[in-house]
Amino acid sequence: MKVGIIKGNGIGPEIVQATQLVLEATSLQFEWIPIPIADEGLKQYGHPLPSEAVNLLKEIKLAIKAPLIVNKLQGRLACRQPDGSEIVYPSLNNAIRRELKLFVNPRPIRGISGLSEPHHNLDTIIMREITEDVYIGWEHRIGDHAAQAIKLTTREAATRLARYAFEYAKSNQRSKVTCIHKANVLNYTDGLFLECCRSVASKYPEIEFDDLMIDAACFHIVKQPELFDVVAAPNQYGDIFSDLCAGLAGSLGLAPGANIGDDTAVFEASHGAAPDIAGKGIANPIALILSGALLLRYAGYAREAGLIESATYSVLEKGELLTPDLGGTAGTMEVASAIAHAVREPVIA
């Protein structure tokens, strides 16, 4: 199997070496294909998303991606087009997102019995928009007293982000279906995204539908867990929201997510690349490792995936084997060889 590697900034080379050898240990056969994308892509081709990592991703079609650094007050990053014309993204995992045509981020977060008190029963999908939203980058400054963003919300990305949210809960045996929003003062955008949610779910009587402005969402999240499965919502709010739900399970090292288009999928963790722990061993490879179960399970490979989430979790509700920022004091390879190992030697109930 072809999968390409970002290997990301910060801590990302560590949690990739990690992820790469609990996929390993599956006994798949991986060839693991370098992508010129970030300090790599300034190196080879003098950008950081160059036209050729583009090109070579669309190839494979299946990607693990490391974090990536974006700095605060920068990050806007201009790609040449085919035609000749360019295209200016907000940053570059939304170029990377947008170049690829990748529209839906799916976060799975699972609470975790002795980490994640008293969340040990969040069980969630959040199924974030990628395509538009303020996240689009259409943003201008008004000379030095004011900045204006615009909002974009589409019927076309709202139904097709409703579609996949169902469809995941009609094939996962997921009951219900959430859609988050703030339609009570964004009548148009978040009130256009509402609208197309509830269209799409008069296609689907079997499965559950309601919606909560975000707001309420987040007070729920934290009060009642057990109120989510599968949560349909625009750009910004899956971001947020997401975070509050991993902050819940005990951590964003705990949080895998994917980028799936029509064709292509890069699967990440959903957390950034924490330089300030780079190189020193102490990185959570877990969320990047479950990322890498999604890709196996997206690739038709269900029974290998399913191993790693269970060795994972095994490890993790053991709490012998946890990193710093899940109160241990266990290094990233350690964690990985133990993930690895229960992989190899699934222990039989």
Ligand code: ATP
Given for the second form:
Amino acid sequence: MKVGIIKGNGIGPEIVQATQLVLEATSLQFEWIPIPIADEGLKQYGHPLPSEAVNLLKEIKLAIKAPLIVNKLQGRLACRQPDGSEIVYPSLNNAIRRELKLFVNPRPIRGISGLSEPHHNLDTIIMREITEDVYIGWEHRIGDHAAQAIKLTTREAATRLARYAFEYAKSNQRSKVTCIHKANVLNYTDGLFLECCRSVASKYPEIEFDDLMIDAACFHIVKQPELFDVVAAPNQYGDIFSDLCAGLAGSLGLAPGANIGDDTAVFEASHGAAPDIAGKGIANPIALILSGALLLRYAGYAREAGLIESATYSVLEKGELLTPDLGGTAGTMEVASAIAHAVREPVIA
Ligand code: ATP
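With the form predicted on its own in hand, show me what the form predicted together with adenosine-5'-triphosphate (ATP) looks like.
The complete assembly is shown below, putting the previous chain first.
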């Protein structure tokens, strides 16, 4: 299987190495193809997201991406289009998603017995819309003392996201979809998002549907995590809500994710490059390892994906080898080796 590798910055290279070790323990054959993005893109092509990298990703269709930081960009990034025009994106991550036409960022988060107390029964998957909302980057200063941003919601993107959430629920034995929004204040934008979710929900009578204001959702997930199953979220609320869920589970290092489009998918941890712990060999690799499992399931290797997930949860539940973010003293590769070992020699219950 050909898989693109975006090594990233900060803890990126360490957690990529750990993830490759675990994926290879499944005995599937991988051809890892380095993708020149960020520093490597600048070095080879003079651009952090060269069209060569975008085309390579479109050709391979599958990639593992570590977190990225490109300080010099200060966020914004201009990408030339085939017709000669230019699109300015608010960040490199945003540019990758939109250049590849990836539209949903599923972020599953599970509590772990003994580690995530009192949130061990958290088991949710946030379906975050990733093409619009305030992250389209249409913002500007108005003189020295004001600034303005535009929040975009379209029926097409909201309906596509809602359909994805319901289809996922249907094919993964999930019983409920909750839409999070702030439609009482943002009547038009979040109002349209909610309207689209309701309209799609009416076509899936077997799946329960409800909606919550984002502030109420934050309160309820802390108090009663079991109320949440699949969550359909606009871009910004999904981004923030998933970090809250990772915190309840115990660490940002436990939250995997994917960016899915019609025929290309990029798998990445929900967390950032964690520059404060980079190069120390103590980063938690689990979010990217579980993202690797999502990649295998997406590519049709459900058995191998299940092996990685069971191995990861068994190492976590044992609690003997944990990285410092989870209260332990183990290193990144120690945890990865223990998971790889458990993949090769699964304990049959
Ligand atoms: P971004 O804006 O790119 O999401 P950020 O600055 O919000 O990044 P992170 O880079 O995710 O945040 O880091 C937030 C905190 O969580 C840091 O203290 C970091 O060390 C910690 N952290 C993030 N990921 C991990 C990980 N995999 N293992 C251990 N600690 C982590």
